[in-house]
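The chain below stands alone, shown as structure tokens; this is the form predicted on its own.
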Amino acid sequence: MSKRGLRIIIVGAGKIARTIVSQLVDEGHDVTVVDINPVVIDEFTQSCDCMGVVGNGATYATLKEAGIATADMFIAVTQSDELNLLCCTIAKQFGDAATIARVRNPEYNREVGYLRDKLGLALIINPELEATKEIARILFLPTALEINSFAHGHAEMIKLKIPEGNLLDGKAIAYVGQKSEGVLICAVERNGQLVIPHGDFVLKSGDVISIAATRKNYLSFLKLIGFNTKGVRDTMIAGGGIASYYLADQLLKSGIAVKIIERDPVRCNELSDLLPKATIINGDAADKELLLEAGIHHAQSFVPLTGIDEENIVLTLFAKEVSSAKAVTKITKINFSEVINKLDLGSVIYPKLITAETILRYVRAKKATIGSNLETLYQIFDARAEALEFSVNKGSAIINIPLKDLKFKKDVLIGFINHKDTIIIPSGNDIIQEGDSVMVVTTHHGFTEIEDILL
């Protein structure tokens, strides 16, 4: 395929709209944003160098102004699933342009599968769905900021915060890859600045990094320099809307106990009746004596889910302050992010950018010829760096070639090959092969495949 950028339709210019429309244009990509609202279409156009058109993008005639005949991709993002997918199903019969729809609503998602191939959709995206897998898998491993799956689940990467007194304070990153098999350390934050280390480099108290490894060895790493592996037993979760559904849904699976407080008595009857299993809480998780009365204080975990960011982060905040609990915090808005690293929320997640991440993974997909495919992408530390991992095929340029012998472009940092299901934190006499996965962390934006890492 081509390397020219993909012309691209994005109907409904809300807060996701905001997050990918400059990253797809900064990447080369002809963009033009769709929505009713005249106002909302002219600060996207004032703002991002893309196209803007006023109108339903439910309408042959709205599309047809928006260039459906010649897109290749088409994104429906509007705060309606019904709209998002009535929008593709439209688009679809007036171009050949890909579709994505965001699709949240639970009953929706139960038939995510029969909708996707009967619709003709390239991808479902649920934003409260995945951003809640993200929650559970930092619940089971509470000691970890962030944790970023790859290669089908048998590699993970963990974000940690080195603690005062730690075995890891003075100690260069060649010297833990020699007490550590199996683990990697690919980004260190100290100070706001993000460096992607070489051996020689020496961590130190406060630093944040991100490792990469499978399971077992970073479960086995951490142990070693003093971490808790435990997963917790139980969580309270303050709102009851969409996200908490899904979350309590997943925990109660893997016999987490859940607390949910909803102030809404109609939700919460719906949610007994969907969570039969949990302990729902009518009241306003605001008040802070009902979060005392309802046992804040021995809670192992605490997620603040309500639609309002300030809210989820005082709450936060009290949750530290009365208890033990691993929090983590849900941010809808996220132009604020260097405002809310400085404050001590315990782990922060972000449902745009995971939907970003989403979008532009197919995006870069699209574009990637023959030699490679983008199968995973991480938007890390801030969208600061990348963590992509590529499948690698046949005719690929760095295939049977030891790595030392590759010349790679600078902050760029091979976290792991993945050879048959198999591991490997590699050496410079590693080479990859065709059918393997490489991941690969950087500071660079808009790699489409594996080769975009050499010089």
Second form
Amino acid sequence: MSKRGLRIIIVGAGKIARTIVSQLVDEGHDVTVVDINPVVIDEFTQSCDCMGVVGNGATYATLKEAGIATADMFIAVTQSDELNLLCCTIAKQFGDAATIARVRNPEYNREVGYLRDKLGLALIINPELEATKEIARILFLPTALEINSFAHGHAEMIKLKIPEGNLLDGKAIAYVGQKSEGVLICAVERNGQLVIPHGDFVLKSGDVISIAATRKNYLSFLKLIGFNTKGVRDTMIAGGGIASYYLADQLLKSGIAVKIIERDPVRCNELSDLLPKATIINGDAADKELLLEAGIHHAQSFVPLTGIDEENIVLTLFAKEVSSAKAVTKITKINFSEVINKLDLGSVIYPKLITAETILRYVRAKKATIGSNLETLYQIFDARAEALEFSVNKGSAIINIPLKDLKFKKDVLIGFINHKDTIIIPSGNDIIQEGDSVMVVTTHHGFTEIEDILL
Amino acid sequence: MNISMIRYILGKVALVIGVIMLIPCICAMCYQEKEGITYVIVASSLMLAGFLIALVKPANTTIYLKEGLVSTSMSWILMSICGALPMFLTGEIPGFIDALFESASGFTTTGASVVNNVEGLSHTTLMWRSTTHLIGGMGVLVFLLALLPTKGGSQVNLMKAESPGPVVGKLVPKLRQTAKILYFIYLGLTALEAIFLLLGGYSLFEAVNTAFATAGTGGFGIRNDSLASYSLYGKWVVAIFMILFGVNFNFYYFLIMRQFRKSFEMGEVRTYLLIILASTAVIAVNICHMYSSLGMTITDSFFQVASIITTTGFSTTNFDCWPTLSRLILLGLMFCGACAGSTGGGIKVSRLMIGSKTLGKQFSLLLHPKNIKKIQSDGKAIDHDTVRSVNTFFVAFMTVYILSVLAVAIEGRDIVTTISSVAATINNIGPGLSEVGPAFNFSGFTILSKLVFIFDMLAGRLELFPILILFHPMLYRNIAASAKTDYIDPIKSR
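Given the form predicted on its own above, produce the structure of the same protein in the form predicted in complex with the partner chain.
Shown next: the complete complex, the earlier chain at its head.
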């Protein structure tokens, strides 16, 4: 990339920092990590091409050493919400950086708009909330492994696995396109290999595919190929942390019955105050008898949200064993995607990746020129591919040219064009107009503007 | 152990050395010397070999600390051998061990020579000797880092292994950018010195050679009497630039970034300058009876102090004739060395500062056994690991030094020669005292002693551990184990 990278300061060298630092460095940015613990700073400077500063990120001296005066962006992702907000407020006083804070506490979350405006923050990220939104989307459509939403909810991309003996087995993608209107297969994963497919690509059972379409179109498509499109009616949640609260809150609002199993009686009381409609069970979710007693074998869905990844995985495997419940597993820390993919857990949610997506989107949008703006970014298939949505502004090089006349890079696919809230699955004759937004699926990384898809 | 990556780095190093060997070739062209042909042949074969070795980029480019240490020490051994080839093949230094000594002395910026008549060497070889100083001063791997695009952050282990000092940090977040800044400062200062010397009426050849030799704090002269026949102006220019190259390069970076306060508050630089002033004063008083004018006394004492503390090793007079006090001060300065993060060798001022503060802490612990005290440097507490690494460095240094002295002592020379010859090589100085003083050189030693000196020079330049780790048996078990896995896989996948 010829353009100079941004100068980015990250306070708090935790899980999220680890995920975003390496990606930001790979995309050419100058990253400085600040943490009070010299040991983790040492680990960061050993493993990433970034600078480390040891100190309290809420003090001027430390921020000055980290170069706040010339920084373009400031990201506070320490353990504590209050510290993050304080860091950002102080950073704002001494420099002109765009500030991003992680705020997780539901009490602050209710005032998130106010906080952002009054403190002059560019972005507030709430990994727990974002993750549970994604979990909720999956529970509304349990046959999907993953659902990503685009164009303010006008279009979605769903991931599913083709089962044995399905209609799609042995069919070419072009055939699928003829059979069902307005549905496009954007990416296929077969035996661990990711492909951005052409029309003549033949699907097989066991493939994991990503489909872009409007909700209406993909629902009729799913019905056509014999998938269940009903949402779940009840959910059992193991663990009663912040994420459980956010998830239960969303599900209850949609009329889904929620059962929460929490170990700590005090927290159980709090939850029952906050979520009067939910069934709160006080007990250890890792206790098999308790799970059976709570009725896991006839639950329609099961979401383990304990703080321990290993426990979540085991609970999901157990739920799969004793019931036909749709399970969604949240994995916060462990980093063995090769092994996890083999476990057949079904849907897996990585909150840190969701946060990283949000931050990367913001950083890339800041770097881009005025011709287009990156609206949405999802890293799909273990971040091996990206699904990006650009809004196309005046002056972009791709406006009003039929797609067949544009020279695209290899492994770039246009998923849809959103023209005045109408989703168009494009063909060669379609054109992109000013004010449209375009969804692109690609195995390239680091696209910042729509012109990057061109050769 | 990532053997493919070590192979790749070594290939690149050979390539870089080949390219740099073209500098003396240009010199050969200007002076129409036939030695140039040998240099061109060696250079092109190195470039070809390096290109072929580094042709296949390893799939996994992660370097852990051990790979960093091993590839650094192997690179330096490889460089020394490559550098010796043309000097040996042109016949100007007949013995290969002698050529290796000269080459290692050049790259490690020692400046100890086995050549009796320097003025008898071809311009090409003189240029090559100075060029080895230039590239050895900042380090060839740092040079590689500045050129190669690096992915991931593990390459910082290469810089750590090659750069002197107890703590190696980056100036800016990007390693490549840091390496570029360091080379920019380094080459900028070198060019400045060459310009000053040109203004003083020296030939372009002499100005460039002397500047290169000063920049790396090397000390290969191109005259038989080193710098004794230079004008007063020339001596002072070289002396001041020697001191400048002995300063921690962070100092210049802060200056460029206009953080004047930060640069002048660097405790190490202050102490370094203080040591220079104090030593100069004591020596000047001590030797003033030998000189007729005060100016010459100060010039000579200042020049010698600057030359020894920065571990350059130029001389303007035979300081071996000086009184015992002055000679011992110089011997002490040999061990002291320049600042960390400079091109100089020795133990480094910052290590001595940490060491003496540790000593002070020990005393206060005797008085107040429950006293908790952190050692500070530039207003920041130094973590325990750094203090421990400084202490182990002292131990390792003394062990290597004593063993080397014993090995050289087999020859049966006098004590001053034996002690100072090892001190002069392990600290990358060049001339020592007595039989290795400024008026003599290292040509008379036996092969065994020369090999010990070569080892000492490399160990001193790389600050011991990268070289010492090569002697750890566990390393070879490690290499053998990964040779099986590393080398079977890529072949299968291709």
